[in-house]
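The chain that follows stands alone, in the form predicted alone, written as structure tokens.
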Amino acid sequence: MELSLQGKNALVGGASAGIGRAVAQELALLGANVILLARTESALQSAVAALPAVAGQTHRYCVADYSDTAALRTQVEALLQDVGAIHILVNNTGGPPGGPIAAAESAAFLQAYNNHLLCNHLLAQLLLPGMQAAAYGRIINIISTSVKEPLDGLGVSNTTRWAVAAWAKTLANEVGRFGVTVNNVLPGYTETARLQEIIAKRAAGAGQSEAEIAESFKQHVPLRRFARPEEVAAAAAFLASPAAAYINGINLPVDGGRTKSL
């Protein structure tokens, strides 16, 4: 099985912490030159310093805020001038605030669509020419199992994730002939700051402890535990590899079996 990413350049969003940082780590272990993208420079510096590197590997970071798409375009265009083609794009960014969909303001949808759908699209457009020229491209979107089953209390997120999944499937159909695949990884409950926020909010609303809420979440997972970020990252890294060349346009749950649909 060919897993080596030696000589490949990868851009990973939300890479200063959580799943994004774990994906960057896994891609580096497979030999890729990894560029970490996030908005906090100090966290990016720490994450880059922790990446494994062997002879020939070069890792770097790019500071960008997805709320400013014009600046994001400028920064990534400059990055491409410097590094040349980027073969692997991992779209990943923090989810929108929770809450029932009936109470959501229009601005919350617009912000979520900008940070997820529109920024994913912008990055894909910028990187696709290099991927096509190299006849090797992997676009991997870290989204959510809500693509298959909407999650209670995450109305804006559910809506936005479905939009990203539909965009990804459409793009997969268009660019596959160029040797570019587009796939989605759907994390379930994963040990991240995002999950801790959800647990804390649920505990406050229910008058229970966070430990009780966490345990109730685990009871919905056949494996009876939360995923570690590196377990989600392993799926993304495989999809980025040469071995996954014929996997295109799929939603891959990494949820311990929690999702009840196929």
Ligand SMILES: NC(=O)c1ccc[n+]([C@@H]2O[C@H](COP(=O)([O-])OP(=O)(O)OC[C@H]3O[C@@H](n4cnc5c(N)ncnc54)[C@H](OP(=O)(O)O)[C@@H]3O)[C@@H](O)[C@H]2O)c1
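Only residues modelled in both forms are compared. Positions refer to the first chain, counted from 1. This one's a predicted model, so the numbers in the text were calculated from it and none came from an experiment. Take the two forms, find the largest set of C-alpha atoms that superpose within 1.5 Å, and that set is the rigid core. What changes on going to the form predicted in complex with this ligand:
Regions that shift between the two forms, defined as runs of three or more consecutive residues whose CA atoms all move by 2 angstroms or more after core superposition, reduce to a single one, 54-56.
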Second form
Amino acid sequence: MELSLQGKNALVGGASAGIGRAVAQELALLGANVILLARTESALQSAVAALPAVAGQTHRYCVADYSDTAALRTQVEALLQDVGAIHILVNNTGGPPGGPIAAAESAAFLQAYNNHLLCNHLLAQLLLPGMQAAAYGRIINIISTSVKEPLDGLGVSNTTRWAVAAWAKTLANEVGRFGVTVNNVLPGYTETARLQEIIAKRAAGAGQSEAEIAESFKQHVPLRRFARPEEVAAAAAFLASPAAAYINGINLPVDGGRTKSL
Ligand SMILES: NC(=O)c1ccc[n+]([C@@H]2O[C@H](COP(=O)([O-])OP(=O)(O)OC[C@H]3O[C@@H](n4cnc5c(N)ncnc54)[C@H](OP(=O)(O)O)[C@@H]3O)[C@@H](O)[C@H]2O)c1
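Previous: the form predicted alone; requested now: the form predicted in complex with this ligand:
Every chain and every other molecule in the complex is listed next, the one we just looked at coming first.
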């Protein structure tokens, strides 16, 4: 099985922490040159410093905010001038705030749509020419199992993820012929700051302890535990590899079996 990413450049969003950081790590372990993107420079610096360079790769970071698409465009255009083609794009950023959908403000939908769908689209448009020229492209979107079963208390997120999944499937149909695949990884409960925030909010609302809420979440998972970020990242790294060349347009849950649908 060909897993090596030697000679490939990868751009990973939301890579200063959580799942994105773990994806950057796994891609580096497979030999890719990785560019980590997020807002916090100090966190990016330590994430880059911790990346392995098993095949003499060069890693770097880009400080950018998905809320500012014009600046993001300029920064990624500059990156492309510098590195040439980027073969692997991992679309990932912080999740939208939780809460019941009936109480959600329009602004929250617009923000989530911008940071998730529109940024994914912008980055894909910028990177696709290089992927096509190299006849190797992997676009991997980290979204959520909510594309299969909407999750309670995450109304804005549920709605936005479906848009991303529909966008990804449509793009997969268009660009497959150029050697570019587009797939979604759907994390279940994964031990990151995002999950901690959701548990804390749920605990405050229910008048229960965070430990009780965490335990109740685990009861929905056949494996009875949360994922480690690297377990989600391993799926993304496999999809990025040559071995996954014929996997296109899928939603891959990495959720310990929590999703009930087939
Ligand atoms: N953890 C879970 O249980 C779980 C389950 C299902 C789905 N997901 C989804 O998976 C994705 C990643 O989750 P996670 O748990 O890894 O989240 P996380 O630990 O909160 O990490 C989010 C990352 O995104 C960056 N980020 C946030 N806002 C940004 C912005 N406006 N522009 C650029 N970068 C930004 C953060 O860095 P800076 O703050 O430095 O920018 C950080 O690197 C999210 O969409 C989340 O909803 C997570």
